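Single chain ahead, written as structure tokens, the form predicted on its own.
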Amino acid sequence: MGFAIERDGDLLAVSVDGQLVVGNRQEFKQLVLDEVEQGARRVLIDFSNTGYIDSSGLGALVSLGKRIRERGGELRLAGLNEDLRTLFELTRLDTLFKLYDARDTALVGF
């Protein structure tokens, strides 16, 4: 379980490996916020290797999305499996975030 980041100019790509839950959400959130403070404006979170996100993980994403938008940026989510996509639809968070099937698709026009 962990996070991998890639930075290219103002583009930040974060891969979440495992789960995004109460035990690691603060580390995740701080990692992204630190990069946003250093100029990242286009943020892509890749959930291709993620099986589960709990309510605190969703809360961290909502908070990050707000902060990134306040800084004039955009947050995109990619690689959500069927269960995670359903979670975002049930919680109506699919209206707050742009969801993409794959990382490559999310990067087009970003």
The other form holds:
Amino acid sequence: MGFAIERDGDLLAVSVDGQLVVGNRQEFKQLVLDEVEQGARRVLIDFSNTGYIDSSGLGALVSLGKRIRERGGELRLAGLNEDLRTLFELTRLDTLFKLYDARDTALVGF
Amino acid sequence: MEWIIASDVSEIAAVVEAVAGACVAAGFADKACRLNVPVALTEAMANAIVRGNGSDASRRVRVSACITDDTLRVEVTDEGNGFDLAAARALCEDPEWVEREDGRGVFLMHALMDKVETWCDAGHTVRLVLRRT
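Please show me the structure of the same protein in the form predicted in complex with the partner chain, now that we have looked at it in the form predicted on its own.
After this comes the whole thing, all chains and molecules, with the earlier chain placed first.
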């Protein structure tokens, strides 16, 4: 499990490798917050290599989304497979976030 | 299968992997093995460690898993006094629920399992039941 970050100006892309769960959500959240403090405003989280997300991981995304909006930015989520979409739909978080199948499509107009 | 672990969330992954692997071997549906079982069990164990035992490393969590012909039963027992499962589940009816950072764990357990039961005896136990489809 781990996170890979790419930064290009105010664009931040974070790939989540493995799971986003109670055991690593704080590391993930702090990593993104640090980048936001350093000017990242367009934030893309790529779940192409993610197995599953638990409620702690979903909560971290909600928290980050609020913080990024407060700073005038936007959070987009990409690479969600059918399983992950199920989680967002069950929790109605598909109404809160913009979800994209792939990173390329998420970057259009971003 | 049975595990007795310290109240440390880093202990969750190995147990979840073993139970999900047993479900694969027993022929449960792919999605159940990839999503339902790992997420629901992670929620139950995280609740036991963080809420039940207060992340006190000296307190233990017991996990037992049993697969019969058509059913997975997993029990997670902590040393706490339990919590109001119905109230926790009802959080999803709050209009502000979507914007909340917490309050999805119990909801997800119910959504992903066929049955969730809890009781207090020698500690607080959550039982997750998933039938093979």
